[in-house]
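Let's start with one chain on its own, the form predicted on its own, as structure tokens.
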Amino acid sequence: MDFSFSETQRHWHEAAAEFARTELVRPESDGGPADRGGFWREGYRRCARFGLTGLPVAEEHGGRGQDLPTTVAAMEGVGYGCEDSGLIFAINAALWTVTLPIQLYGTEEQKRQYLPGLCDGSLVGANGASESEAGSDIYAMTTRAERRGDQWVLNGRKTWITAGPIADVYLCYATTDPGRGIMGISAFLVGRDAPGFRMVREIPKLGMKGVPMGELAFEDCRLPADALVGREGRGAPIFQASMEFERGAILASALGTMRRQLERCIHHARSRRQFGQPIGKFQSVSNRVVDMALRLETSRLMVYRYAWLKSRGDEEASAAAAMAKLQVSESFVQNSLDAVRLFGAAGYVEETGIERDLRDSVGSVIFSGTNDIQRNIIAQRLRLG
């Protein structure tokens, strides 16, 4: 394995960081700073024009045709340059759980209908899988899809849907045959204006204020027959593929955030003086910063290892994705907590922005499957259960 960026990867990494620093600074007139104005649609469109929303998508469908390691490098760069974790999360969630599944499993007509808009930012995608009683046990979902003539009719609810209140197209999962369990799950593309579909409510949350979360309702929601993605009863492989992409790559941007966070902590440890010397001279402070650096480096290795394995078609990519998600999320939370402690009172108050990283980091141990689920996946790969 080559541990250095290729020329293309370095270009996208550096260009994304510079783009984010200059173009993703939200103006006060548009709800700035980073997480106080809700979803920044203009920022999303800027990311699309730059190429982030369709970076690994084929050029013929409106994307940039880049490979997974290059996409990960760009996402790390944008995380380094942009403080709006919610905006970046919306981009990642749409890319890994809606755009790529359409590219991999959609019909040519579905690709032509949705991929150009998802790539150019005119469409925002959202993944509709979780239910109130089907989170970690995702295939316990009760949302039902029935074939009636030339239509599908969906009934049920989905909750904790990232970008739910503002999305234009949803990749949703429902059971078409409850008696078949996991083999009865099917995937559907649902437009925001589909008859019988509605947004029930927006759900306030701890962090990532830049992207809303919501609850969806299907009340005799009528979809055309061609809304089905893949074959009937084959929704589980589509969902599993999207979750693997998300687990392995969605926290690439967090690597950039952790790098920016570490640099800020190093500067503070060097410049902040107490008892007549920089606080970095105190071993308890320097050890904390060293641990932050160590977590960042090990996290980077695991994310890029996943991207490398996946690009090679290696079957170990699935376990590598779970390991990367587990490592990065736990490290992100701990580094954010250490940053707050290092800054003291200045880290606890809103005006410095240090506490925002901590709030944003907590969700990472939950989304894409809780870290307990990731441990179960890894244990299965080790043949422990």
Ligand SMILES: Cc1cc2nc3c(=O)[nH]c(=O)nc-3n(C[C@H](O)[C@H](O)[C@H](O)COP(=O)(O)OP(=O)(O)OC[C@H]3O[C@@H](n4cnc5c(N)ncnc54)[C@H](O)[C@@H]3O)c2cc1C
Contents of the next structure:
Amino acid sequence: MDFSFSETQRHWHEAAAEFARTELVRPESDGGPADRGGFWREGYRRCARFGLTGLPVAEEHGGRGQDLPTTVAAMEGVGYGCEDSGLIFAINAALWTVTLPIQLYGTEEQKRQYLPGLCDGSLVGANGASESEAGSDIYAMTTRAERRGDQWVLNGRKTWITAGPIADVYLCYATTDPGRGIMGISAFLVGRDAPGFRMVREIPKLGMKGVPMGELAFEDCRLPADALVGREGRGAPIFQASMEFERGAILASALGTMRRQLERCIHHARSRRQFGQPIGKFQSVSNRVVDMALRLETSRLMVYRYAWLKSRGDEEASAAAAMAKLQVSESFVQNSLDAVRLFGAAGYVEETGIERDLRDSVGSVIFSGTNDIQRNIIAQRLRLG
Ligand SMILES: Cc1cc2nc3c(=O)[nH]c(=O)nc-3n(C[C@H](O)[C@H](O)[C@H](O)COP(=O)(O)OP(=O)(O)OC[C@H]3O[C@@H](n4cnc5c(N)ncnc54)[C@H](O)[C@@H]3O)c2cc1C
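Let's compare: the form predicted on its own is above, so bring in the form predicted in complex with the named molecule.
Full complex below, order starting with the chain above.
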């Protein structure tokens, strides 16, 4: 058993943190600081040039050919160095739910068409699964895809789509056979300019302001026959694979954010004085910091364990992903709330940036399947359901 980084992992982890600290500082002329100005496309391109958008993608398709633990190490590094968690979420959402599924399930032609652009940042990907009446119960989706001649025709709506308003390519799910439930779901690649495809609206939200969320409409949207990813009626395994990647790895960057947050809290507990002494001398304050450190350490172990299991092809990876997601997201919210408490009013006001982590963290208990759904997955693994 070895808990240390390999040389390559250390390189990507440290280089990503340094890159983020120096290159992902958004200038005021470009909507800065951090995420005040919405999506920062130049920041996205910089991340792509650094290699983040295609880290686990094969080199022949424009990626860096790194394994999952190395990718997770880099994402943790960038989360540590970058305060624009919306930007980092956009990169993660595209990587785990569009780019990797294309690499795993796409035809050679689809890989050639999309992967180089997704890796070099000229294309931003988004995942279109949720509908207003199909969230946790995702396979109740009603977006319909029908084969007409040599085309697919899609009708329906998708909502809460991360990067929906600004993406270039969408991996969307629709039913090709409503009578077959989960076995009727198929996956399609949809370009932003596909006829009959429309961004309905941007949906304002609590946090991660650096990436917009949107609602999409398919109105007799016509796609070529080769827009289908995988086989007809075999979209669910593609969706499940993308969700497993998300659960296990999307919060690696949150580990970096929690580390930065913890360091700020330790510094504040040492330097802020009340009643003639540093507040860290009060046991209720130091206990709070200790609990934050404990949550971060357990979260880290679980994310790296998932990456390790997955890279070995271990079937335990799926439950490990659900456990990691549950642990990291709950820890992220709790640590962010503790940070606000520890800073007092300075934690509550916008100018210190402490409250932003709390707003950014809340979505993590909902996306990739709510934490109730993660518990259901783990309970099934324990043969309880
Ligand atoms: C920040 C963010 C980003 C997102 N990005 C995307 C995206 O890019 N693409 C996309 O397709 N979707 C996206 N989503 C949507 C997300 O996948 C759904 O919100 C999520 O699956 C939950 O569905 P829902 O919101 O409809 O909640 P509901 O399913 O209505 O759930 C409501 C409540 O009921 C509980 N519940 C429901 N069913 C069960 C059950 N069986 N057992 C126990 N409890 C249950 C839930 O846990 C929750 O507390 C995003 C959501 C957020 C918050």
